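For reference, the chain that follows is the form predicted alone, supplied as structure tokens.
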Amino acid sequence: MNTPIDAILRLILLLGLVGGGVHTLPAHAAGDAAKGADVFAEECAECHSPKEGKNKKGPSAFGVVGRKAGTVADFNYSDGLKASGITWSPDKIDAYVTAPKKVVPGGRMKYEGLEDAKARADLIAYLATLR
């Protein structure tokens, strides 16, 4: 039977499903690459270059999205990172930028992490443009 109560319960269920889905979206889903360039400049550029083939204290960030960890030529990676088996998907980058030492114990990156989920989403959107 289709009573007003049934309609209200269906609406609540639908809103709960939609609302739940919004909360489970990855942080990088709504990133702004232009803002991410600023995040990169502030948080990453001291150690990482966005240019292909230009390593600094850390490896080049060029082409990082989709790249297997520890594979940039001419960069001396930590054993922990080389053995990690990581491929830098947006989700893995998000986790790593949040807490590098937790994701790669024994890694040498001297960065404590970026707590701001929106800034990480913007950063990941920017990194995706480095191709």
Second form
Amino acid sequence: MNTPIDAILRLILLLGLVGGGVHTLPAHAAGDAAKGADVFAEECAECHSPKEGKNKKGPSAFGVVGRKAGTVADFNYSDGLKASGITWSPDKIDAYVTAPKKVVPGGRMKYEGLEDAKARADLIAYLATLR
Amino acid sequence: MTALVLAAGALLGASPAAQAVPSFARQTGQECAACHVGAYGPQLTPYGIKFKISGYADSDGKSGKVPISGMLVGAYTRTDKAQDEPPADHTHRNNNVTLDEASLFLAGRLADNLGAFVQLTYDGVEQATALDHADVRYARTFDIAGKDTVFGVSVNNNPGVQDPFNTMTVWGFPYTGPAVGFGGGDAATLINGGLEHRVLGASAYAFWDNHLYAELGTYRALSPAVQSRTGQGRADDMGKLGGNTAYWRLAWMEDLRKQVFQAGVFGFKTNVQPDRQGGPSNKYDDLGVDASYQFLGTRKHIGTLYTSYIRERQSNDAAFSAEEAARRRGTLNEFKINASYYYDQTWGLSLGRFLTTGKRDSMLYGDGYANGSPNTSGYVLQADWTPWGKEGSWGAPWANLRLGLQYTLFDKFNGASHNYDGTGRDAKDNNTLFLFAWTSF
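What would the structure be for the form predicted together with the partner chain, given that what you showed me was the form predicted alone?
Full assembly next; the chain just shown is listed first.
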């Protein structure tokens, strides 16, 4: 269900303002956050919690959009991720979720990647609501 | 004493398998629901399958985790007709309230790439303590042609306990069952519990690209002295296993995250020499095929389907010589299929069908059987409630609980529907209501 908050967040994404940078309109900007919640449950929730401060096998996904990689407190990151220098902009998340090992070669995330671009766009729209 | 009788003991009288350990959750930072369908063991999700294959050693990287867990199973058991004799000392002919199991586990990471699942169980029905399932394994992941490949070694005490899929008997449905009622007929294949906890084996396995699982191993019988020390006792020692004993397994898994398919084959072959000093042996050649499907979706609605078929060829030379078998050759076949549905990882409904058939033998299947036939068939229905074990659950990751109602119906038992034992007892008289409370911490 689309809520006013979803609409506002989608607008923010469309404007490319998430993450502190000004972006051209990315292909994933039209993601549906409600559908993205399902994608998150299907693909990510085993290892990532949407709750703030709740780390599982992976760090909390709360506030991930715009976050500098390797900065969640009390989580044991791989050296590869800590050294990556990545800030999780929507584009970077999109690339990482597509092929994790290409973006962070020394990372520990055991995920083969999500090929469906629409599903990734929905997922990123959902992640943007986690704040 | 034939191995068949030992297998029967595993089905009736001994506590059935029931395992779930929060020490894994504490070690990994995951909730029970990540590894287990319905948020309770031992029914594994693909994540749980990979955790087991990886040697129980995966963790959240934090120190100070203690790989110790405990478990209790309490039950009320009622059969449709009271049994002729109490099923065990300190029990009644019917309507028994029992502490089926109180277990202590060494379960989790022992060192890098090394993990264990070792269970010590106090059987409240038999009022005795013994080493239960034990599986210690070492596993490492290598890159083979650009694909992650896990290579591992398991040392264990029960053929099949090391298997990561829930189709073989050790970890198959129903995941707990009546210790003082009836969960199946008396005849069972050797791989179906006939050797459990009285052998020690080692196997090597590989898991390629999260798809292909291959394993090969062998077993030896524990000496009577060791069986006595581990709590199994000497009385039911099955004898020596031949040097040709082989356990093997091949399976293919397709993990699509929203759904999972698996299909495989497995086998176990051995000679059992009842007289350890020498003499003839009974030979068993078990061959199984299995398949499973899980619909996982968003984990709000989960559906599973498991099936297996085992064909056992027997050469009962020792039993024939001892006048415990009327024929030298025999066969025994076991078919199982079950489906389950879980809502919100909390409310579960399961239905299973089991069917055992085999070649008649008036001596091997003598007292307590009709017409020398091992045939038994029936259904298992279960409804259960697992309130914890999810993200944010009360007690996580320290405690979990499952309350269940299970009903086993027989349309045939030990060879007949009516008067199977010659005293007028019918198969349906063994229909068993089993109410259980199963907690782990």
